[in-house]
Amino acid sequence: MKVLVIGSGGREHALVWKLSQSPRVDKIYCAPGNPGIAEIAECLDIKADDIESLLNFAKYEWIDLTIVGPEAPLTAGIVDAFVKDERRIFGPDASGARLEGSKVFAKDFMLKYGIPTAEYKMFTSYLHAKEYIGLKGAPVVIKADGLAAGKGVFVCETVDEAIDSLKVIMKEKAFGSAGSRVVVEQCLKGEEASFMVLTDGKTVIPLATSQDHKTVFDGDRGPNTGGMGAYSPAPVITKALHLTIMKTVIDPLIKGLAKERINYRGVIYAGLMICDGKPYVLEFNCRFGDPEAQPVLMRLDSDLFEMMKATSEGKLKDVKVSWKDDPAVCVVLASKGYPGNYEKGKVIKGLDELRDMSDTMIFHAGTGIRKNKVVTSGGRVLGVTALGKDISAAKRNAYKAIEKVHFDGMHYRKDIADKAIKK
């Protein structure tokens, strides 16, 4: 079988890795992928919202299976233009993708659907959206519509914090259309979990837990980023826990979808804030988790490919998935600066020592090749990934390879999965 990733980021690096060990896989491609996913896969020079060139490619190569890793293609409707040339693809249509391209779509059919999530309003005027901070007071949450790459949403403990992300949002256009309507959201307290689910509209096979790290400095503190490393599984989601949320979040996201006749085939991703034993939903995904792809996948025992061929074709039921019992921990390597400017080309030493490490994988997010050498390209480098017996044995083989590791402005969290080591 022949298989096409489209992406470039760690996220895709870890899908070609655990698609790599299916021994129905014949050939990967990846379009555009990076210096890391070139040495399982063969890169194309398409871009990964390139949808006219991805889709001649796939059929003229033959591609068996094209699985789609980041949410930009999704929302543009690359799902939408596969099957209507009846070309094999694993991801959700253009009005599935919505759920996770447009916040307002996702509050309003929780809203209508009664999943649990916090209160909001939603605005398209600067003036009206800061006269209503200013009654509601703060703390509150501020986030762009549209896509920002895991990076349009402000948590503000003040009105005056509120007021300035309401400009960068609205006025400075920071993310250009993304930021023309606005939701100004309740701010729930409590512990965050990222729970993803495979679906293919009827049938749901919930994945192994995770809890990302979204702020940049240790703590929890500073701007939020795409993720700054991320564990599984998640103590926090007990066996209790677990049951509540397909029964008061999953099932009721899945028959809302049918009944807005949304044929909906791929990973659904629900963000969650636990408060007092109870989740709410802060967002949906329409895609992995980056960076809780890397921990979950390295946890799968199961047939990666033919756990996505079956989604893709509509036979989830036949699937049993299994997963390893060690635990995981991605702790993600970020340029300095991130996630503002950041400085690209920084050489990258070490990895070739890598490379032999048993339970441990580097997963490549942003970086190219220069002068025949790995250099910095991206916010967020690397994700160094590694199994342990118990979450403190897999922290502590994370940092053990990070050791080994070195370019110039290196970031990166120390706390990564305290949390759940201290519970």
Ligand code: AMP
Given for the second form:
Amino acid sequence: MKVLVIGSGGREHALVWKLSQSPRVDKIYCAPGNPGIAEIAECLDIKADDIESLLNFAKYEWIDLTIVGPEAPLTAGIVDAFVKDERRIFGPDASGARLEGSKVFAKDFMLKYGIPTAEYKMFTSYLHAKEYIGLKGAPVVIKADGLAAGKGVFVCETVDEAIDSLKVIMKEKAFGSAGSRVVVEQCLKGEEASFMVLTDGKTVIPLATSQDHKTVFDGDRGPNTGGMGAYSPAPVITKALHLTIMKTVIDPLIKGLAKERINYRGVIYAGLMICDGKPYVLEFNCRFGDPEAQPVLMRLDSDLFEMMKATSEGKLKDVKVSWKDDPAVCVVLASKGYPGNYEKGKVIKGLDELRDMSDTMIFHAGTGIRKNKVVTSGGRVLGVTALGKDISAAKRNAYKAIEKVHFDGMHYRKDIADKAIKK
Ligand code: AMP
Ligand code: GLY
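Alright, leaving the form predicted on its own aside, put up the form predicted together with this ligand.
Whole complex next, starting from this chain.
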């Protein structure tokens, strides 16, 4: 079978790596991919949002299954275009991807189907939103409605901060039309966890649980990023809480999607806040989390290709999924300046030495090639991901590998998985 994976981050490297282990997969293409992916797949010079070229390639090369990594092509309707052409593709169509593409849609959906989430109000007027913030006080969370590359959410401790954030979204239009509507939301305090499921709209298979580390500095300080590291499983999700999440979040979500006639085939990611032992949904994503996909896929024992093909065909009920007991930890190595403006083109040293480790993977994210050398080309550069017999061992293995890697300005969090170790 021939597979096309769309995207170029650590998540896509982990997907390609796991797919390459399937005996059913003969050839993997990745558009556009990165130098790490290029070691196991053929990378194509096609951008992830160039739907027409991707469809033409899939047709011309007789691709059996296309897998979409990032959210942008999903919200832009890549699945609709492929399905119309009778091509197999993994991911929700544009109507399903609205769960991530519009915070207003997601919040209204949760309200309609009784899914626990923070209290909120939607505004199209700056003045009305400002008035409401004054009335409600702080702390408060301000969210741009549309996709903003993970930067459209502001957790504000004071009213002034909240109004400044509102200005950035609605007056300065920092996220363009994604900010023409805002959600003003009650601020929840608790511990976050990532809960991903695979669904074909009828059957649901929960994936291993995980926890991301959103902020740039140790101790959950500093600005939010796309994610500085993750581990799996997340001990905060106990067996009892897992059942509660399935019953109060996932079941009503799947029933709601069916009621709305949304034929969802892909991953649903619920970003949760656990407050006093109860789950509240902060956001839905319509794809695997990144970096969460890296430790989660390291722990997968089953054939990912079979899982994804069955999902896209509506045959998920025939699939069984098993996981390694060993936990995994992923630490993201970032460029100087990230999550703000960052440096690029720094030579990455030490990758060769780490190539053949069995329990440690160096997933590439923002890397490129210059003069035959692997260099940095993005904010999040590498995801160093390791298994271990317990979470402390997995953490040790990941940080031991990091000692061998270097690029100018490299920075990373030193406390990934500490929350799980303390439990
Ligand atoms: P989102 O993209 O909606 O998940 O928001 C990004 C991050 O902002 C989340 O991972 C949380 O850390 C934080 N956040 C979002 N909504 C809330 C909320 N209602 N209360 C507290 N923190 C939040
Ligand atoms: N790591 C958070 C996300 O993928 O949205």
